[in-house]
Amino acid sequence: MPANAAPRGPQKGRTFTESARRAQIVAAAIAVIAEHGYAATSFTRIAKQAGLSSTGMISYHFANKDDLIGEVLTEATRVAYEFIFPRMAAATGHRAKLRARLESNMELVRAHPGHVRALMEIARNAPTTPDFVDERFGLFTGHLRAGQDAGKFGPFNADAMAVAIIGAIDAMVIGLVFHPEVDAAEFGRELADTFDRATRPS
């Protein structure tokens, strides 16, 4: 999931109305999504989450398919990108930041499954690489070196260990979604616990 990439802002020159009507279409989108998979998605469902007689309103705010999902990935990165963000901004230095951003994404899961799920679907199966999964893994390497210039984690290689923790959100993601009697704050412990002695200084 995106580690807190910030979202793109709002469109202007549409009324009140019609941005009503946008976010009600992207919130149904995101909950088919979650619920049937990006594949078996269509206007045609996406219309009758949102109480909608026909799938012409739809078309009438997104061009097509491509058009709505860009729509459901800004939402749902906002929505990720403020739970996350002020828990990391709350804690201080590379380490403590490090921990918020892996505890907060098991607890994202808890707070905002549906978006969490939509994500995942969107990520896995869209026909291009959406932006974010290259941001993150920016932010990752980013933080990583940050941290190593300053002396609060060791010598090791920044991509290859951003893999590996973005590889272990990711299963520990999937695992939170099919079992949600699972407990997300300890699995984000547990997380942060293994990369935060895997990056230590030596």
Given for the second form:
Number of protein chains: 4
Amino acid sequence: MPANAAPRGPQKGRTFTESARRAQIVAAAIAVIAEHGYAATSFTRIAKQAGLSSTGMISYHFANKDDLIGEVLTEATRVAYEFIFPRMAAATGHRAKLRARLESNMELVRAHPGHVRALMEIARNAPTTPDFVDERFGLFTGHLRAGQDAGKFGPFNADAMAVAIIGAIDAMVIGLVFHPEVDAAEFGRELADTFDRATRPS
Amino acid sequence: MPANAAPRGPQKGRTFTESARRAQIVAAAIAVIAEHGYAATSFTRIAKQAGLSSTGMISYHFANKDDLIGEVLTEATRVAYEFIFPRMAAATGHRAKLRARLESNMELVRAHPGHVRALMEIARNAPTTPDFVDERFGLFTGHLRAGQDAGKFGPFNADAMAVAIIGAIDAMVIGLVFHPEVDAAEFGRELADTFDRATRPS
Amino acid sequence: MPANAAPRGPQKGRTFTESARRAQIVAAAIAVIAEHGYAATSFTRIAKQAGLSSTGMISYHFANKDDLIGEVLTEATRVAYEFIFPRMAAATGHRAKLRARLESNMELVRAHPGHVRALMEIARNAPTTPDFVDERFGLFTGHLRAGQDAGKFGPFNADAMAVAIIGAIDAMVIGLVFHPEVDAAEFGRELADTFDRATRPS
Amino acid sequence: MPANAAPRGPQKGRTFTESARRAQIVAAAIAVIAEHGYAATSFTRIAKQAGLSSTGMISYHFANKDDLIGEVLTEATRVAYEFIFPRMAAATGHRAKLRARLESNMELVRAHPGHVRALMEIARNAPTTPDFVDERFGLFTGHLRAGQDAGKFGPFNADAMAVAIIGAIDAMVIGLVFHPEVDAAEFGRELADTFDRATRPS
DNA sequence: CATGAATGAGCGTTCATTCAT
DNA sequence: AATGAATGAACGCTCATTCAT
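Next, give the form predicted together with the DNA, keeping in mind that what was shown is the form predicted on its own.
Every component of the complex follows; first up is the chain already shown.
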């Protein structure tokens, strides 16, 4: 049983309509968060965006606000993963993969601005730190340490470097979101260059 | 002198008690923001933290919530500035100053955790982006370009680098705040090393 | 259909219970305004009068205070119109119609004291002057000018006369409301006589 | 001892400064009421208008809000009386005096708009009906009955006529206040003509 | 499966008034 | 004679959540 099950909705399997409704609500939530920010996102606004007549509908399909936000996070993360993963997979070697990670992340901002904005908003404002934050940290430290073991990266503290990279990614993502005129690909390359130099073996 | 004055309190000069009360409320607000986050910070909570009997008290001393938050920002910024500035001033050269900036910022987290956390919370969640965000960006790009002109930094895009540095600083600050067991000085040095390599002339 | 809809209640059509609740709240509001005056009318008092547990209930059914007051105005105006209109329609000629208007208005005070008092209170105290105030002025000046053109009224300034008539009506209405012992029909006739003489052609 | 004495201020006689302060506050209150309306008139606004640093000052000199409003009423009534009385006194006969009363009242609107506006605002919005309302009613019925006894007025119901006249006056005053472009003298003559015809003996 | 209705705590803010100094 | 500080109730309004139907 998933942790985020609706209390009165179907407990185990979801029917087709049930899933469709949830998806519809999640999409509306992403749109609202992207447009108005996390703080200004209420069930009322989401219901309006989704064309629902009452907020009761949302509470019926999601156990509570955290449940809905979790689902939004899952969906947005999925979209991001599906964009970034193949680009990383196509690159060879630890250094190239890191570069692919950073560059594709910046391209993602232009490809799916709503999902990215929602992801950022939730990561920064949600009361409980979502799991994907730690997950992402683990992925980066793993990659960095593996590269160090392979002699491709220098002898830096991998935890500190992971934090720096993640922070830089997020800050640049936000910058790009709020400045649509900036060349995302160029800034992506700059970011990749920056950490390419920073992680280079001496 | 701030433009925002208390609605019924003394308009021009502040009496001793007035200033003391304001300081007390600002301190309480910092504590609440640091502990519960910006979104969960209400006049009710601040009043309770400050030992005041009602929220009317706060409204008496501050024109509105923005006024109070502005004062919190001023105070927290002041503390941060007074900590970081002398350490930067003591360093010589563009590279050393950048290093001093990064290292002292991490030390600041341990010296004034509440102020730092409050600063982060407000910067990320406040409805109106506070001035110091843009200010900080301008300071970094200025420093980086000056260093480039002096031949001390490489030919990177200064805007992109500034975003990366600021993002890395903030992410690490938050990481340190939530992980008191981490050696802030060490992480500060790692961060400084990271951007020392990243900005090195080729 | 009114432009102002409840924020979370049904947007387009109203269900039966919805309409019933709105009517109940409007009735309670009329009662409160009539008894305590516009300035002392709060959601809290209206909720108490209506037997509702909280003011949130009112906000659920009405977008805001203006929306509720607007509905009260609509209802009270409707009652007044339905009382006065047939009596005017039954009269023949400009002079007789004016008399019917004045007399029936005074009878209305005894038939629907609450609605009349509420109407007066809102007209005088509401932040935004309701449309019906200007509307009434227009109706009177129109009637007076038409009568002058037909040679039934004298050559007075129709605007000034309309103001005088409306002011006299309202003052007498209030007087009757606060003095239930007064014979409304007699005062209505006196008022009609007064303006019959005042508007007579020389 | 006057009914409206300050609780801690001088009980019997007023010192010079005391009286000056009261007058200053009353003047400020008139200005505020005239500009913002009764409902939007608070001690805070009055204090600001008067250049006082706190509302405590007002509470010190006046027992409560009613006390202050009463004083405002007294002052505004005095001004109105001093304007209207000599003009009535200069007229001879009941009919001429009535005409002088109505015409001078309209001229008063242009001569002392602030005082008139304050008077109207208080009369309509104050929680307790001020004495001067009944007083004015008494003056009118007295004059009308005296004129009837002298055979100068017709056999109308004096109470009803007084109500009509007072209502017409107030409505026209308000109209003039909100429409500065209207010729007050002309409308005053029209109003006088209206009630001259209405009160004429048959 | 879905809904409309209701709930009640909480929000920031304003207010007239009190009172020690 | 005056003041700055404090009070606490009340305001309109929003919110996530509940629940009978």
